[in-house]
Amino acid sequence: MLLAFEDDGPGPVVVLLHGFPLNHSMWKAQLAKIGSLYRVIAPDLRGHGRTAAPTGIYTMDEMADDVLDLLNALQLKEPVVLGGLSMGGYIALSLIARHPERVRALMLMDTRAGADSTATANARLELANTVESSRSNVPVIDAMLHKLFSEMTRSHHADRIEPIRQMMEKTPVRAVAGALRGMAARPDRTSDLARINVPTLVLVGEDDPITPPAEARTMAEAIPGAQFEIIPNAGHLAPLENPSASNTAILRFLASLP
């Protein structure tokens, strides 16, 4: 499907895939800083932001195919640097597993390769049913918002929380339900990690309770030659919570690419 997107900046292409249930504007600090040196493309994924929200399950493979369709529509034949946070990371792993020739380098941020446990998958499915029956995203906001941010963000940068709440509120209920069901059904990509043969950055917030640093480090160790960065004073939304440290790590990685 046709994705809405931001596309700005010079130089090699960097594609950034946002988390659930947000939109491309979570990358505001990266669009400003990294976009001064690179061509940054930040789409609104299926059902999020300005992109249409069809009914049904939003599988990670289907959402990855949407990104591939966007690259094709932009006539980007050369491989791109592909980055994804949380759900965006699941989508990035789907794309590189099935279309490795389209990826020049990979950035996995606050995400995991493993599938949901049975309990987590069932919780997602129950939450999808709840938002549909209530016709409201409040159950998702109540369940997620407090887990996304570090104590430092909550105490000293509370202004960064409200825009995230607003993004979550604006995402259509059918998109929230579709993405929850898609994440619950996603395959385990752990065995794919050893086959990733492009430069890879694994980045995680120091205080991320959803995908903690120890898990991120294990994922990085499974990818040949991967770089690993822990972002201080950040939780699950590290690039938004500590943009300075995140941008420094990302730019250092991008500068190291051949």
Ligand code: MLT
Given for the second form:
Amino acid sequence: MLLAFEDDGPGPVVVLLHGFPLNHSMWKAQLAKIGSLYRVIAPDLRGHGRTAAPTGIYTMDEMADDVLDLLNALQLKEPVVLGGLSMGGYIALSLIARHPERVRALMLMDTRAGADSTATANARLELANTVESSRSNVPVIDAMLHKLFSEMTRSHHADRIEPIRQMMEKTPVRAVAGALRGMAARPDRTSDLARINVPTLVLVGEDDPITPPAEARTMAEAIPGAQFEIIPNAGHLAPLENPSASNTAILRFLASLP
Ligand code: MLT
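Complement to the form predicted alone: the form predicted together with D-malate (MLT):
To see the whole picture, the full complex is given below, headed by that same chain.
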């Protein structure tokens, strides 16, 4: 499926994959800052943003294949820097595991390599059913929104929360259910981490309750030579909550690439 995308800036390509159930505009601060030095491509993943929402289960492999189709459509045969936040990270891990030749560096943000526990997977499947039967994303927004942001964002940057709520609201129910089912079915990629042989940055918000820093650190330690950055005053959406510290970390990593 052909993804809608934002494509901005000169130079080496950096692809950024958004989290669930958001769209490319969560990368606004990165498109502006990193896009001044690099060509940032930020797709709307299957069912999200301006990309069509087919029915069915959105597996991480299929979503990664969509990204590959986009790179091919843009004639980007050289390996790219691939970054993903949370669900975007699950997709990035699928892509690099199956097509390592397309990735020259990896950025894993507020994400994890492990699969869902049975309880988490069951809760997701139940949420998918609820969203479909109520034809509304409100149950997902209610379950997620309060967990995404740090205390600092809530108290000092509340204006960053509403656009995220709106993004979640706009994502079609079909896509929300499809992605929930796809995430519930995703494989455990922990054993792939030791095989990653490109420079890798693991970045996490210090107050991320969904993929906490301790878990991100363990993931970074499993990837040979990975850099690890904790972003202060940020929760699960670190690049959006603290764009200046996140952009500094990302640009430092990009500048270090051969
Ligand atoms: C996301 O931000 O993409 C989600 O929190 C991922 C998840 O629910 O595992």
